[in-house]
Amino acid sequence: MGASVSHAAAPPPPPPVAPPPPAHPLGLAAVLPPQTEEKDGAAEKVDYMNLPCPVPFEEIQREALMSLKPELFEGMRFDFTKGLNQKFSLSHSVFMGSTEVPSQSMKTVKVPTAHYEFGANYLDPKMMLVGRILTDGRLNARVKWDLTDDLTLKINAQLTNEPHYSQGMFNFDYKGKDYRSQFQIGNNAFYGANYIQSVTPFLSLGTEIFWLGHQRKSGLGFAGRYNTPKWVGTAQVASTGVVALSYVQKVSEKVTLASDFMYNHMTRDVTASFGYDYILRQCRLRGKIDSSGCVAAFLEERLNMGVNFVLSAEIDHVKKDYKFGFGLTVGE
């Protein structure tokens, strides 16, 4: 008996397998990004008809000033604020320390001083009235009145017993959709105006002009501000010969670093400073050091609800001037 042989058809051969891609792409594939990344990285179109409103011209360096210009003082200070209702409050302030007297020598001359200050505040969504009177006869007053949603009137006045030292200023601020303008009128025949315009979502440019009639002086200035969520840079130049630059870097939600540079062409003075602003849970620490050898620090410690302890220190190594102050603030 012979063996039986199967005459079934053989299975088809497997389909050809594509060769694996090379480990390192060749040609343009090595330098061109993937198509998906190209779509994600495409720049968004800027709607120049809906630009944000810039900051006021006079506050163009507000972030830098917050870190580099704390309210330093020398001596002891006590501030108390008592709210009578939701809109009206009274304040009391006592200060004992020393003030610097102008001197032609390099040595700093200090005179002991002390004064009491009484204040009254009225705060309303449309109007703000602030008044301060000191025991030496000085009176300070501020008014902010929103005439419309876009037009605001500001009045600042300082009255003294000394002749020719009283000052007054009227400001009319107009807030547009993507610009701000201001007109100023003051004593001594002072007239001024400024305008700032958003050019891009981050860049704003502005200009200002003033005329001081009693001294027959005028000036013209230009400014620019570039603002991003992480840093702010500003530049200002004026016909008076002053050039000012500032840069603020937001390291984190609690830490901010700032620096500024100022050059005066008339006096050939150059100053630069570097500062920091550190916000903790219960305190805020600010400090700076400048090119003249002056080091300063300002600490605000929250002891309890409505109670803050303040420390202020400043050392000028060149003039050998040392200042230290402490204070207590009660009330909000």
Given for the second form:
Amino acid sequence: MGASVSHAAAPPPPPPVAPPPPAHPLGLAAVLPPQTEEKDGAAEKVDYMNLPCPVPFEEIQREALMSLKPELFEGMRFDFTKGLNQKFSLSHSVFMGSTEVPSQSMKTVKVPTAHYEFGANYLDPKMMLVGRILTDGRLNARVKWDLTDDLTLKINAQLTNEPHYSQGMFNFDYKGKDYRSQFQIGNNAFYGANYIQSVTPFLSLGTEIFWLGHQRKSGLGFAGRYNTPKWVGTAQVASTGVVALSYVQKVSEKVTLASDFMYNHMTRDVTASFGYDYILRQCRLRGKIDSSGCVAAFLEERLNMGVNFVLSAEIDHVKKDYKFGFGLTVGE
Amino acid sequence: MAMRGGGGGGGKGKGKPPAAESKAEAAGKFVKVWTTWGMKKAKVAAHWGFIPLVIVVGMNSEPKPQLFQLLSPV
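Can you return the structure of this protein in the form predicted in complex with the partner chain rather than the form predicted alone?
Shown next: the complete complex, the earlier chain at its head.
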């Protein structure tokens, strides 16, 4: 989510948005080329009263996130999705592998884990309910409910059995003709609001503000997105000292290249990454290389109707950490 | 869920009459305690009830699936 820039520097409580965006594992996600509903405009006079609606603020960097941040994993993964009818499906997912445990020293500490996750999804044009529960009792719930044509309620929650570890966030989104605004309430007395407006048919500018009650921290951020059918560029600056830029170029129907730059003034951390995304008939291959010495690749191959084979690899040359994963996804 | 709002009712004591002050404090504490109680119950309800809620909503959607489809692996 684009809001990660402001939240990243604020300590733990807000639901971690740096991990993959709520991209639901519903199979090969069709990549939408960055589009504007724009009349082909050689010498077309711009109608400033009829600008297209901008993308939601948290999705401002979505093309870059889709290409550069696939869901890498280590170990074996098997996902089975069973549809009961058009709108309702159940999913069963088994994972056996290692997960990293944060450690103080430079060495990465990995702990072998295995879990089974049961999920239920209900997808309706007006309402979406997605719930996933793991064997250790953790629940991931996502709700998206269109209260009216323009007002949407989104709820995102991770509930655990351990006290004080649960997180939840309520978002109220209002969509206007050429603007969107959102108000967020989260646990630990987190309040946030953001607003994004289309300024020209290609350019949209947005701003966000948040307040963390328990730590009495507040932040303000600005973002801009320039969107053409061939490329998308975004820039975000936040008062928490984070600057994030991204650029995605659609080289052809099948190939997209993306690059990303993030600078954190507080921790003096700079990361740049460059990646590619090939969407071919039978597979989707994403690869990226990082300035912190990390190389990663992710392949989703369609073996048969509804059966996908997944390979994930991540090599961190600096920390000498090698992660390889494989899996099978059955069902839509 | 973590408790909301830090110490609001702490001693202000700058010449206010003690009776009125403690009434306001007591009211504030009352609201806070019951809000926390409410949030805890809501969290437990959501934790246990969300997946059953999705299943009930799904089983009642059109076309209605059969119960055995819920449990069978095919």
